[in-house]
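In structure tokens, one chain follows: the form predicted on its own.
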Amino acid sequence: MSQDERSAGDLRNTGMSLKHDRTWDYELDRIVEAVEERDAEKVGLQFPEGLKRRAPHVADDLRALLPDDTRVMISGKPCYGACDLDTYMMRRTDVFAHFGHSPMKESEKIIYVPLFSNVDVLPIMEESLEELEKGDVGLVTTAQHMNKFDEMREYLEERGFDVHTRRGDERLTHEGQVLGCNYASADIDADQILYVGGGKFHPLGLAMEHPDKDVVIADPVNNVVTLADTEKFMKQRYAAVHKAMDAEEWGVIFCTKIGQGRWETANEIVENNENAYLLTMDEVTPDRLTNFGLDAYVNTGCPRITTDDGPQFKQPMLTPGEYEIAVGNKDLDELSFDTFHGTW
């Protein structure tokens, strides 16, 4: 099969119109090489949950791709990130293609599809420059985006910005990239930061981890510029961490997914609390907890658990440097935000 009949595959079906006419490449040439190199006969697709819809789209355009007798498998288990793959479908499977995160650890067995967004970023930007103050700004995007990401430089340094870039840590896989756990690239000598990108999640982060620097949303998607604001989030913290104080019986969460996994702390709690108990978990959910009949928890796993759902949960939901303030081992104005570092 040319090169030429595999990319006209790719986009046949699958090409989805959305917001602003965005479509997806998912980048079927790179799976077909990588079943003709492995002589495959199982492939894996994992899709996150807001592309699910398409995965079976995806899986009909490639099975028109490969041999007749080889086996697309779609993973049906939730997926929030590439620390989030489905190991029991990678096991079973020769090729297994992760769809919408970029690589956080490389593998060979793993193809990383990224699906980088077309949205024009530089009207945005634009909008943008009114909430910054000409001088040192530092610029973070997310894995969405950063096919712009030199371009967005470029734009805001021909305004007359001194920007500031980094890579982070080795959960980072590229140059001004953050995560939903990690900011470690927003570490740079500014008082300002610009992130590009969607949700409120990533900059109410940024802001909490770095509370000395003001940060501009510029949001190419829904085509709107704010300011992150922490106050809110903080006042839900602060309840949920007053609440605790009351808790005689904790559960302390270490959650399985490949690369959420925080054992030396979870073991550390209990080991410290007589009345903690250890609770092993793929999925956390606000049901999964009520059964257990325990006063409050501490969440070792991803921390959108704890600051995104948060509030669904009956019971307190605590990050474990939360914990520490609740047990009055910390001062109450220690408290943070919870991040992630390292890979599995």
The other form holds:
2 protein chains.
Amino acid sequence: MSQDERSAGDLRNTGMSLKHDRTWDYELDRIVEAVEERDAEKVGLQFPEGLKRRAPHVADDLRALLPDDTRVMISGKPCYGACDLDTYMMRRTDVFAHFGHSPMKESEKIIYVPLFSNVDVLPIMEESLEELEKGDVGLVTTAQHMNKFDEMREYLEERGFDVHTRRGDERLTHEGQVLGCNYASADIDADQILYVGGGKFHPLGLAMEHPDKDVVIADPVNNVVTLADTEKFMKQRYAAVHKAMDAEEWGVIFCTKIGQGRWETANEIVENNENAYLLTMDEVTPDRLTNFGLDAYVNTGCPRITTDDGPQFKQPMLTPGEYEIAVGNKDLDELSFDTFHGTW
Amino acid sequence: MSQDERSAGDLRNTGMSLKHDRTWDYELDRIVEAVEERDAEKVGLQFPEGLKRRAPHVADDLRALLPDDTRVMISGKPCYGACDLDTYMMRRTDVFAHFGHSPMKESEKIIYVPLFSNVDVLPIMEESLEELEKGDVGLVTTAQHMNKFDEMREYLEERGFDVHTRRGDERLTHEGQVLGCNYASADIDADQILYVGGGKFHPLGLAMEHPDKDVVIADPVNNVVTLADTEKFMKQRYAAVHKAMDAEEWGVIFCTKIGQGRWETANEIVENNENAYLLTMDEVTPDRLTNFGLDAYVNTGCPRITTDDGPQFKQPMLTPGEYEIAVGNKDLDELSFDTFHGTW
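Alright, leaving the form predicted on its own aside, put up the form predicted together with a further copy of the same chain.
Everything in the complex follows now, all chains and molecules, and the chain you saw is the first one.
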């Protein structure tokens, strides 16, 4: 089957929009080499949600390069980020390739294939200059565009900008990289930040984490320049907090995914509220919570489930910081974006 | 909070309808004892989907009996049967209690609490006599009513029936017990079988597995006697098989849940069909399959997902046996119900 026979997946949540038809380098040679080295019998492949449609095609290409008796399998678990690493598959295959995200867990067994974008970033950066004020500017991007980061920086410097970048903390692999849950690379001394990358998922998180900074989005995939506007999100957050103020019984979600477990945070809440119940799960979905019938939920797992998917849940779902406001431990003006910092 | 404050959950899929308001014996003393013996710090509780609403109440009762520093947590993973055992929670708690199902995996660490029903089965059995012919009759029930199995048998014998029962195979814990995926206890020498228990989930599987036998349902929970009618299901199965006959590309689902992995079956399909792709996952849901964009799916995991939830999936999903028919390896008249037999 040719790649053209498959329609593009929905990449909204991965930051990898497919309005440009792009080809990715799956680096199959690295996988083949690992199979030979390890005399592997089982090979596991995991793709982000938006690239799952391409998975059978990649498996075809890979199988053509491998011995007939090598078993290639594709993870069917939801995958929106590095912390969705399929640890079951990792444990049960000899070679395990995770596509499209930076390493969450370093392991000799895992081959991380970054899937760098081949989209030219300069034309849309040129357009974005109109939105930037001369002087200091922060520069960030996602894993997909890291291969062009030096090019981006040089482009701005050549035009007289004082470009501020940093690697952020240990959760981040590259200088200037942002994750949906970590914007430490934007903790720089500039009032404006240029985000170069596809989609609004990352820059919206960035703008929520840094409400004092202007975030300009140069999206080379959808070919648009916009300004990050968090108003809708912030209204939803305040509404959720207000609604949760009436809650008597709370479900406190401890997420079992690698990199999302905030055990201390979850326990502190449960210890201090006798009407709070500790719930453990991997995927946090409306269906799973509904059956418990509690009044409100605190999600100590992925903050983006809370902020981006929150309205889909029947009961208010808050971040740990928002919970403190709802139960009266903090003032409403202390509301801030929830992030994961530091090591996993 | 009192139990009355919670509305009853939807127990359709658990075989535990709540039209009768029942109280369950959660056997908290066994859990407390285990906590003391093991000096446990973490206690995990897992409930079937339909009893999740009662989980916070049970946690309250349990916490009142335990030292203050014991952490009680509730599994938020979907749970419709014994094979949904939360192995993550099992590994990370000192005492792990699984409610409402027979043991799937024997372990000293797991406390299985059967939650026997307190419903009187005799009145509805009396009513069911009108549907039974004198002579040989098979008798089966679910885990919830096993505590009354001897009473059921005696009732029938006293009325002149020749009651046939068997334990089935190793997958079944008790004589006369059926699971949604295993009806070996009905492999008896009688043309009619009396199923005593709540809901239609189990007797429908029973009737599909044994199309040559009449299945009478005596439901003491909903207080009705009916005959199992598989016509709707069978039409859906034939329709799915016919639709799948046009499929070019197949997803072959290997379920990673304990007790649902049929590795040989999945591999045999993939080895013999170059347009079949091996997909691994725990929960098998429409969302997870849609993103792959394949033409049809074979589910080697839970057969009841295929037969009962099948129509919710956008593409046809078949059992392994149905797949053989769809690709022309078997005749349509060989269509039979998919079951799990033997050990896990």
